[in-house]
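Quick heads-up: it's one chain on its own, the form predicted alone, in structure tokens.
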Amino acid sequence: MNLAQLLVRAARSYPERPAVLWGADVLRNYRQLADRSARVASYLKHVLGLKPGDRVALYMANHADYLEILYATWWAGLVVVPVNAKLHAKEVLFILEDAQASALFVTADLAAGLKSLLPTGSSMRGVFTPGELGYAEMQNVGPIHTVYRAPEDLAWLFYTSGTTGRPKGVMQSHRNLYAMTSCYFSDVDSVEVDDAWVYAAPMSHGAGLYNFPFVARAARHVVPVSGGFDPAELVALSQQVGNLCLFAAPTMVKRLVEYIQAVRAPVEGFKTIVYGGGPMYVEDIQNALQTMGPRFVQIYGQGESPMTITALSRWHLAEQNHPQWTTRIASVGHAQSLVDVRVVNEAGDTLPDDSTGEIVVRGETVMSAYWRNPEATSKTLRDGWLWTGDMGAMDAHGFLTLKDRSKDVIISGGSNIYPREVEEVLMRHPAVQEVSVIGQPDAQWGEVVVAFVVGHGLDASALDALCLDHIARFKRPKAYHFVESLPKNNYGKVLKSDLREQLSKK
């Protein structure tokens, strides 16, 4: 059950159908994508001399190379190790030497800040960039036939974000990233021949996982030429390319939107944008919804269960007439098609409908475990449950919403207080742009609500009075702070621990 062989078949099948794009210009075929890939998976099989289930890590910005050297790494038996382009050298290290990896690709643009860190002595045999000579010298190998691999070997150790200390090594086999695959084509898009997935999210998180389903149908894959995300310029390849789908978080569907409004540019060219990774508020989805139409699909999962725990359709999207589109639209839909999904107590009792308890979820789409971090992974899986730390509630339709992480609900004189709730009243003012919603610690009600808000010409007064319309008076925050903007990571997410260290500060 090796991931490599949909990379096989759709070489065979069609060999001279685009694949491999650099901006709106052809870069490689099937047949050539194959070839390459099976030439550098000889060279870490035969010259490097590495085993099946040897880690091989990919410290790279996106790249039109960065596909070859996936498929290359599973296709010789190996385990792909994705790295955060956006993290220090020095967490960079942690994670090398976490995995134990075994060889490393690094991109020219952060090679110079991490080559010389490495230790000698290590497990590494190998660092290779692409575009150098030492990675090119690769294609003088001949190629292979894929190693073996069976359901349950590890494809992808991927490492967490580390919010809550150091990063964890979730592990996911052959098996759990086809099972991802099969919910992509059930619970989120078709993908037709002529469709094109632009990598406008970092290639080594969500985006990249969906390479899956492209490959799978001998579709086309966009690296685009700045590396990320342009609204511009995805406007330009949804004009030139065709067919354009992606995968967003919802800080950037809202500026494509916004984009979009101010240029009045044309959407035809878009086919579908997944989204997911962080909140989106109820009036953003229904301005994206009013300027770009059904285009959009909403997912939520996390590493541990890679894009797959829940997924909202385009057509609940768009079901405007329905009595309850605005409910909908506001939560993150219905369990996908390969997992369960619960809310549960401490205790794990399923809840009553519309109680709010931790999301938790099993199925084929699960991790097997933590790498070499049993006691992490004896409180996250129990009884063949993922407990994900999410805190949500489902209704009698089995829409599921979510509230916050448990670790970000609010916790002010014994009442619970979930921020998002708080955001969605906040964005409803026309001039709030973002916000993000924590605790401050308080001597009298262990903690109390605050705000950090993007905008202009705003005060205080006009948000609480909006606050005091549509909340309980307990729920509004007790202070504001206005700021240019909210710290956040390389793939949208609202960094709250960093808002709480500018706290402390204070």
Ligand code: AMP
The other form holds:
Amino acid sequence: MNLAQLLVRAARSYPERPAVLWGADVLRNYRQLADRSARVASYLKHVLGLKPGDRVALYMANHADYLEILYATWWAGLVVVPVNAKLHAKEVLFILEDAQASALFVTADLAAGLKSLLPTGSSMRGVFTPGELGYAEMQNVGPIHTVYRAPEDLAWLFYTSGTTGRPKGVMQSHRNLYAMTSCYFSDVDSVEVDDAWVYAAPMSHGAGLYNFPFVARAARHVVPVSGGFDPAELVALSQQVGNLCLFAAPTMVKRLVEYIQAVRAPVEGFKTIVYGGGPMYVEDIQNALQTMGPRFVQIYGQGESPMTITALSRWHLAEQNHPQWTTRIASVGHAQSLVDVRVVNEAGDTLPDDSTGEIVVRGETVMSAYWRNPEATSKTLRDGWLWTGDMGAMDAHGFLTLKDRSKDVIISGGSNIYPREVEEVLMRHPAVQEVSVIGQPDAQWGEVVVAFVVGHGLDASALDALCLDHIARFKRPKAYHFVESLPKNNYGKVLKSDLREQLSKK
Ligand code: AMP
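Based on the form predicted alone presented above, generate the structure block for the form predicted in complex with this ligand.
Below is the whole assembly, all chains and molecules, this chain first.
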């Protein structure tokens, strides 16, 4: 088993089909993509002398050569270590060292800051920058056949964002990622040959992993010229390329929808927008559905079970007449096909329907361990179940509603308050654009609820009245901070840790 077989098969059966597009222009067909990957693989194996299982890091912004480097690595039986392009050089060095990477691909924009810092005498045998001579020379060696890997062999060593402590390397095998791909077909969407997967989010993360279903169908891959998320560019691409499918964080969905509304852009060129990675507020998904129609699918996952815990299908989202529609669109859907999902108490016992507890997951996509970190592994994987750190409740129909990360739950005067519930209420105010609710340490209550709000012409009393109308008195914010924008990470997730830090300095 080797993930690279997906590309081998696509290239054999459909060599002339367009594979990689740079903006709207076709850059490589499947034959060229496979051939180039096989040559880079050959270089890694024969010239650098890398052995199956060795790690190859990709510290790259989205790039037209990203896919060929991913596949070259698997082709040669090696392990991809994807590194978020927004990380600081010191964080990157930690990952390279921890993973003991033997080769590094780094895009030109990031290379200058890093190359001089690489320690001599480390495990690193070669550093390559696409577009530069050293990389081009890799094409001069003859191609090789794919190297056989066992299903449980490591394919993807993904470092979690690590809001607390050092990042940990999540170990995903070839089998895990095949299972994720199967779940895409059974739980997320079908893929047709003329579909186009556009990388509007970082290829080092879920958007990159979702290349597999599109390679499996020999469909198109579009790398936007901006390298990321730009609503105007996406709308243009939807018209030029057609059948666009993409992954977007909820904040990106909101921006895209607002743009489409503002310029009254046609939406026919979009096929599917998979969203997830953070909470999607009911107001926002309703607005998105109204503007773009049934083009959305939600997934809930985490690095430890990438993209694959639950899914809320386009049919669930579209079934407006279903009696449970409003609760369902506020949920993250039901368990994906190859995993079991439960909501448990601290002892690991399944809780009754609608009770809130920690979400645990078991199945084909769950990591085997954290890389060389048995202590963290034993805390997170218990009796075969992955403890996600997310709190949620499952209804009688199997639909899971996320509350919050367990560490984001606010405990005020002994009561648990789930920020998401308060955020949902504040989002109902027409002038509120974005909101994030956190707990502020308080001598009397333990913690008090505080809201950061983005919007125009707002005042605290209107928001307070809204909360009093919808939720228990003790849940309403004690303070509102009106801000220009919320701090977000590279994937569009609001950084509550930054907000807490801001509060501690006030
Ligand atoms: P990461 O490992 O960086 O992908 O972050 C995973 C975390 O993002 C999960 O544990 C959840 O807390 C959150 N998350 C992922 N998908 C969703 C979703 N659909 N709705 C709400 N939160 C989500």
